[in-house]
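Listed next as C-alpha cells is one chain, alone, in the form predicted on its own.
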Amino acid sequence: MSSRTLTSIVAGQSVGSGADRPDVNPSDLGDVVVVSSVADAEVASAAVAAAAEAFPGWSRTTPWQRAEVLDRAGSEVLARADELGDLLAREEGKTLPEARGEVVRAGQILKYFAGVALQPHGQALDSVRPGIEVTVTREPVGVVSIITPWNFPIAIPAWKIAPALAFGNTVVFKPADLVPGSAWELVDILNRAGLPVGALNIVLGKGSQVGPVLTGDPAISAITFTGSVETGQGILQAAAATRKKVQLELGGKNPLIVCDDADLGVAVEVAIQGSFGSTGQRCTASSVLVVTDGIHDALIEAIRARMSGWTVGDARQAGIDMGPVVDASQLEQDLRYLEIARAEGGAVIGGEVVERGTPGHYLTPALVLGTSPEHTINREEVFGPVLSVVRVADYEQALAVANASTMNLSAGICTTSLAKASHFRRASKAGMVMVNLPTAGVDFHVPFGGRGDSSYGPREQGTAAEEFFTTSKTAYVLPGTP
C-alpha cells in the first residue's frame, strides 16, 4: 500500500523540511502508513506566530460562527468513521472495532463543544453596593500549545482542541511523532470546517526539537499535555519561568479491588476489558488486581480461562482482541518489567512474544501472580497489556493497597455490597472511581483527571474545560455613567 508525506500546517500553508519520518504499523512492519515532514523550532515559531495574528479575530466570534465550525467538523468525522478508524488501526495498533470507536468519540467531542459554545458562560450579579451593577465573564486565555500522546490519536486531540476553540483561543498543536496521520486527518478536517487562517497549526516535530517553543514561547498563554509524569514535570518547570498556565494529564497506576461477593462472571470481564483493551495502552487502564482471599483463586482461574481464549493478531483482522503493541521501543519496556517481575518472585503467565502473518509487535496479555505492594511492577507504570495480582485479607486491606498509589487517575471496585461501593467512592483517592464497570472506560462531557503524580491543573473535558480555557473578568458598572 503506497503512503504519502505530511507536512506542518502553519497559517493554512504545507510546511516541509529536509528530514522524513515514516509512520510504520505495528501489525506489519513492511508497511509506512505515512510519512511526517519533520518540523524544527523554525516552523514551531512561525506556527506560534500565526496563532498569535489570528487570535484577536477569532476571540471575537461569535459563539454561532464557532459551534458551526466545530458542528461542521465532527459531521465529517463521524461521516468518515470507517475510513479514519481503518487508518487509526493501521498506525496505532488498536483493533478495528476500538479505532473506528475512537473515531466516533472524536466526532461526538466535535459537537458536543458545539454545543459548549452557545451556552452562557457567566454571570450578572447584584453589588453589595447600591446601584452598582457587577459581571464576570470568561474569556479566551490566547494562544493555547497542545500536545497529545500517541496511544488516543484523534480522541484525545479532539477534546483539547475543540474546547479550546470553543472558548475562542487559537492552537498550535504537535501531535506524538508515532502517529501523525489521524491528527492531521482531524486538522484538515478542523480547517476546512471554517476556521480562519492560523486560528489551528499543526507542528509534526520531535519534542527535542520543537518542545522548547511550544513551552517557552512568550506568545503562548497555556500548554495542555498529555504523556508522561517525567515529561510533564519538564513542562511545568519551562512553563513557570512566564507564568503560563498549565494542564497535564500523566500518569496512571490504576487498582481495581475485586471482593468475596463480587459477581465472578462480571469482575473477569471487568478486569480482562480493563487490563488488556487498547493492548493495556491506557492511562487508565487497570495494572493491579487487589483480590481479596475468599475468591482470590476463582477468580485467577477464571481469568487465566478468559486470557488462554484472547486472540492476538493484525488490528485490522476481524475476530482479533487484541491489537500489536504499538513499537518496539514500547515492546522492550513491557518484556522489561516482566523480567524484573519474575526477578523479584512474581510467576509471569503469558506475556509472551509471538508472530503472525505479518511481522509486528505481538504480545500475548500478561498475568503476574505473587506480587506485593512493593513490588517494581506494582508501583510503576507498565503501558501494556500486564495486569499484576496483589492477594489480601479483606476489603479495609485492599483499600489500603489501592490508595498507596502515587498516581491516582481512576481506582475501580467489584462488589455486590452497597455498603462497600459507597465506601470506595469515599474513600478512594483516585480522581475517578468504577463501580463494577473497568477502569478504563470515560464520558465525554464529564470531568476527567487524576491526584497526585496522575494530574496537575483544571480537569479536562465536560463542563471543567471552560476553568483551563478561559480567564474570568470581573467587572463594575454604575449605569448612567457616561
Second form
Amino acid sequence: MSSRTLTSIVAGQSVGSGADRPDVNPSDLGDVVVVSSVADAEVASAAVAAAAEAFPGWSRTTPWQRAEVLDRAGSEVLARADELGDLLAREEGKTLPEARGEVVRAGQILKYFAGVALQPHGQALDSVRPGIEVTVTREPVGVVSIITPWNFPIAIPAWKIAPALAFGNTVVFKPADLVPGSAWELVDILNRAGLPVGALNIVLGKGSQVGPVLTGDPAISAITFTGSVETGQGILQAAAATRKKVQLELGGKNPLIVCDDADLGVAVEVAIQGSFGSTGQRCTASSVLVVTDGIHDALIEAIRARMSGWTVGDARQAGIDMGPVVDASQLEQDLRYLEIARAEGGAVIGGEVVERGTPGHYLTPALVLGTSPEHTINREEVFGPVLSVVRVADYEQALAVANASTMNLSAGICTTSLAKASHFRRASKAGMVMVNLPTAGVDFHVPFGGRGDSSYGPREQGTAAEEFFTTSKTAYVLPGTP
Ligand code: UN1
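In place of the form predicted on its own, the structure of the form predicted together with 2-aminohexanedioic acid is requested.
After this comes the whole thing, all chains and molecules, with the earlier chain placed first.
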C-alpha cells in the first residue's frame, strides 16, 4: 500500500520536491503513516516571501474576521478529534487517549485565541503633561517563523500559530520532520477555514536545510521555537544578526518533591503520570523524584507495584498505559542515560527494551534508585520514561535539590501541609509550580514557560501571548481646544 505524500504549502500552492521522507509509526516500523516531500532552502525562502506578501492584508483584517477563521478551524479540529487523534497516536506513539486529548486541546486553543482576537488590547490614558492624550496600541510583529518539536505534533503548533494569526501576523511554519502528519492537517484546516493565501505557509524540511532561512531571512520579524537547549541557542545566535524577536521553550529537568506528610495514593499517581505519561517525552515531565526519609520506602514500594501493572504497547491498542519511544535515536538516548546512571551508582528498575506484536521502539518505564543530585541522570534531560530518586532528610533539603536544576520549567510538590505548599510556591525557581499535581499537563489560558536554561523571551500562551506576538505603539495626541 503506498502512503499519502504531503508537500509544503506555500502561498496556497502545494510545493513538492524529489526527496521523500517517511513518517514511520513507532509502534509498527513497517507502517509508513505518510511520506513528506522534503523542502529545501529555496522553498523556505518562497514561503517567507509569501508570508511577507500576505502580511499587509491579514494585518488589516478586523478582529472579527480573524476570530471567525480561528473559531471555524477550532470546530473542525474538535469534530475530527477521533480521526486526528488516531493519526497523532500513529505517528508519534502516545496512547490514543493522550493523542485525542492533545487534539482536543489544539481545538480549544484555536477557539480560545478566536476570543482573544476580540478582546481589547491597548490603553488610553492621560499624559503627564496637560492636554495631551496617550494611547498604547498593540500591532502585529510581521512575519513569524514557527518551529515545533515532535512530542506535541498538533498542540504546540496550535499554541504558536493561533496567537500569531489572532494578532494579525503571518506565518512560516516548520513542524518536526519526524511527525509532519498532524501538523499538516492543522494547516490545511486553517487554510480552508478562510485564511487568505500566504497567511500561513508550511515548510516540510530538515532543520539543517531550511533552518538558516527560517532564522536568518531579513523578512522575518520574530521566531518562536520549542525544542532542545542546544538548537535554541543556535537559533538565538542566528537571529541576533538581524535582531529578530525570539521566544524559546527549551528543556526541562523537573523535580517532584514528596514530603513525609503527603497522601501516598496521590503522590504515587502524580509521580507515575508526571514521569511516564506520554512516554516521558515532555519537557514538563517529572524526572527527579525528591523524597523525604519518612515516606521514602513506602512510596518506592507503591510506585514499583504500580509500575509492575503498567502496560506498554502499540499506541493505538485499547487499554495500554504507555506507547513506544518515538524513534531509534531517542531510544538509544534513553538507554544511554540508564547506562550512565548505573555506572554512577544508581540502581535501575525496569527500563527494558521489550517486544510486542509488531516491531517498535518499546521500552518499559524505569525507576533509578539511590541517586544523588550530582549524578548525570539528575542534571541532563533524558526525554524518556525515566524517573530517578533522590532521598533527602527533610523539606529544606528537598527544596535545595529541586532548586539545583538549571532547566527550571516546572516543579512539583506532594504534601498535605498548606505551609509547605505555600512556601514551595514562593521559593521554587521554576516557571511553573504544581501542588499535588503532575509537573506536566498545563492549561492554555495562562502563561507557560520556565526559567534558567529552560526558556528565553516572553512567555507563551494565555494572557502572555500578546507580549510576543505584538509590538506596542505609543501615540501622543494634542487635540487642541474645540
Ligand atoms: C504539557 O505538559 O501539558 O514540549 C505541555 C513540551 C512542552 C509542552 C508540555 N512544551 O513538552
